[in-house]
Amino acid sequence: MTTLQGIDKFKTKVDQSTAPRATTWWQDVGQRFRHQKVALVAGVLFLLLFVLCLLAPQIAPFSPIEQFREDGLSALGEPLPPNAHFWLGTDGVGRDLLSRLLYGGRVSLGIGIMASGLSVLLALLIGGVAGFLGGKTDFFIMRFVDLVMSMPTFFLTLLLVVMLSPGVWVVITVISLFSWTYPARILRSQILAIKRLDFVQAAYCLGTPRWRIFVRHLLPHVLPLIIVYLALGIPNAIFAEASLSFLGLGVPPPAPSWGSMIQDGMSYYRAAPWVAFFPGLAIALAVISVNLLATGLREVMDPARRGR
């Protein structure tokens, strides 16, 4: 009998060693977002382009308004190519282009991160409220929304802009308020479904206060979803501040943002190319990086994706 237990303890050690760790949610989707290797890719240089831009003070040769018409210019008075000095070149009134491009990336990935992220919490407010309450108070909420889409968002954009005078906040807000409805309707769709499920229904039989099922039960299992409109939002509204600035509208001269350093070098763009290329090629890097990144975790989060 003594021996039969021994076998039997063993054989229990050799299972509990050998049986795979159970993992969390979380530690799920970084294992899979792991074999995501273009997403993955994707991330690191958008954290790089945000990381150069984020330390512009630090690594920045010169200062982004400062003019260098002695040596930043040619003979005839046009922007200098790259070169040892200034690496990636001058603009028209011979400003580093470099310094300018690491300063501006503050303004316009800034732009971009809070806009998307002050949309996705305008999405949440707005589609949450209506899902979770539903009945009548859903039905207006949502003639709401469906108002706000079908409104010429960009006109409006520029209304507004023009009307409360260009800056970084201002930019901020007009682009928010006009992209959060279609996360608003998604969010929405996804509460109604996880408020009918049995868990839900069991803490609203036991008393649970609605604002605690809402935090608590439902809030975690549309995060991902979040998560995911947070990052597929922020090329839109960076492409969004790129256009206002474009047009004059954007962040007020001589604070640099990509878009408006294209708007300058439009000037220039059969003798100093360079001048829009180069903040042209930091919109399309930061733009598909994200893309890519949305991508990926939307595939690794999406539960109907997750078997794929």
The other form holds:
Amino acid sequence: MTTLQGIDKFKTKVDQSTAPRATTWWQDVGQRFRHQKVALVAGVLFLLLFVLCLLAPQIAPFSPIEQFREDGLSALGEPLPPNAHFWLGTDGVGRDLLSRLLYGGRVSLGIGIMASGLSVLLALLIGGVAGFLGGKTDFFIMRFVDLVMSMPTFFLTLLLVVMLSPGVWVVITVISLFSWTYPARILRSQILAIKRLDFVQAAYCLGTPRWRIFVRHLLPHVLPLIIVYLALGIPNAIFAEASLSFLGLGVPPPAPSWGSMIQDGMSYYRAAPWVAFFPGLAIALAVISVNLLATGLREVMDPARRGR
Amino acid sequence: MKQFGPDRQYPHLYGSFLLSRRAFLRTIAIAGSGAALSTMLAACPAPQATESAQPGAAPAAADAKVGGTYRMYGQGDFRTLDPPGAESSEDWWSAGMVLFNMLYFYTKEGEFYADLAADLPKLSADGLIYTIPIRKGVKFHNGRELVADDVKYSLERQLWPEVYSWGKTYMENVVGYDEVVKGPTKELSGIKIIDDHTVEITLKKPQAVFPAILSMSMNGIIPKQESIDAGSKWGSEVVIGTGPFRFVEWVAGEKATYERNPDYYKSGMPYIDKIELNLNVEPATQMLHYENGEAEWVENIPAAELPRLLSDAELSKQLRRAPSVGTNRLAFHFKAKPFDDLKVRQAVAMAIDKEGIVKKRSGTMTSLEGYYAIPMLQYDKAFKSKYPYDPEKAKAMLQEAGHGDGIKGLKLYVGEDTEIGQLIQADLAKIGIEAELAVGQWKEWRDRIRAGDVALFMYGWSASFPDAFDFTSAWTTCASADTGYNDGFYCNQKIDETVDKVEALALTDPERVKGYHEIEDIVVNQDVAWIGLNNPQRLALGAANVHDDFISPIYGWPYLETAWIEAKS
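Please show me the structure of the same protein in the form predicted in complex with the partner chain, now that we have looked at it in the form predicted alone.
Shown next: the complete complex, the earlier chain at its head.
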């Protein structure tokens, strides 16, 4: 009884108002994240870009594919600089750059997010299965990962896109096909570590089905990693999309994307630098903001980095 | 129509670079900075002896014009200065327009004239035998007089198996061609020397354009004995022609120098003392030299520089322009839906904003009503398309054809020029035709175009000489679907019959010209086989104090026999 009394005693001594309340993991992350000022600003910026692009049909001043051959081009057929009518100027065939930028963002950000999501999903499936099952399965899967990692991915991406003929879904699929390997290795090692912990072993002993162990006991523990790598993957996917579009292998014209807009502007880099500058700026802003956001998230979520 | 003439293995297409043997045609590409004159040129002056009009320049006495060095830049090096082997921009021009002459040639306006020949050829009644008088008193650069033997030798030598020539097959209609090309026969039995100043050429079949083929630089006239004596030095160290300038030296990869030929047969000409052609110079560097005043002429104007040049008051005055012998066209596949329907083709013809393309290219091309290039003999200024730009009417026409809801799932081949491609794509979208752009090199797409998978295609092509035969035999006849570049399988027997009929006439026969006008009308207005889009210009920069250095529509480089340099005060 003494023990119990002791506890009671301890309880009474604590002032409820100042006692640290039990916080959930998410609340803890939220609190830590608030101190990541840079990441916070970056997050807001990315959200802003995202919302602007999402609302493109509502806010874009013109259609992104309408060519203003009379008032959208100079007498010599050159793009117009930013002016009161076309806020960011026009491109080589007299289309409004601002409208193209907004619509193009839907493609670029959309592909960035989707491709990153798909690649993390692949990573989770492949890396997760490898770590979870272990043994020979793990060995073969990881050698396959090594194999994919050793490939010159960009050239394979080019090849595949050409073979499958360019389009939004082809680009998303092909980008994710070659970007899942790194997160897969991380997720595998994390799962490998977690599955040896007591609570997982206990679930085994209770006869919990393996799929349930994976979903209920392992997945929540790698969720932070998933979020971090999802965010880290977006800038890479945006870059990959821009590179493909730049080479004419992205979304087919006349639909805009930031990469294809830079491509359109290349021939005017001296005469009309704004044609390539604005989409370039948009890519830079998107990539930097997601990157900073992802770094901040990693600081507060990644178990390996927490507490440093 | 293959038997009739040039074996066209090298069409020039947008962006793609098929002309491996003669890089010059690159400039015709709609994408590149094309070259030259938008308006029709003034009436043709008498070809040779008279000096062409000098707009703006004070007429100076011939003597006052003489002197000066003409410095120019080329992007590549020479292969050789032997006329049949000279095939890149720099050596092709040097052989064809500077050091040698052919029997016939074209003026800057595209007028055909007798150069080393004394007159236009006499054609026999059956259209098979050409009798060509040779100009008397023409001297080679070493002082020896040109005779018929040199002419015969020059024409047959380029066919020998051991001589490299880019243009042998153009001569396949001459009797005896096969024996000489395969060897070991050296003498071309179809060429006979009548006397020292007359040759007679016998053909297998009537061929009106044969004299035009004699104007091509592989048929440049070289001195027989001197070239044999030179052996392997011929074309590089020993170069003896009849042209307005004499060969001085060629330092491989660096430069070539030519000097004035005081004994040139066109009396008084040329005026320039010396030509310095610097080789292997990048276009951007050429521009720098030019703007530093270190060049009288540059041809490789980077496309991106064009608007700047055009908006610069001084430089725009120095821009030389001439219509090329090439055109850009939008063609249909005749066996593929929906273009097997005349109404749909008419609708497309009315949907294309040709002026929009011209504006996009800063006015460096001329939009076309028909499909012949401006310098061509058969170009008809008065020709009007029955289907001018009218999107509203086009839409109605499409509805009439049963496509009220529009047409989807088409592919449009545009070469590598996505900008012009997107203009056309938008024009089509306006009347309800949704077309995906097919972008890339022609050889990668040609099979799919021929199969009808890509049923709408934009082709650009440059002729070898300013005559509509070249276009017609490669594009329009039924046979050209197999032997030429009629990739849409357009076939109208009437055209083949007309070609057969008029090709038996003389080159400049009015009946022949009329025949080609009829063909143009059938192609453009009756069958709407394709849409002639535009005629790109050749462009170059020429110094303000140089006069009469006109651009050749064929070569894209200047006529220097007429050019003179005004001393800077």
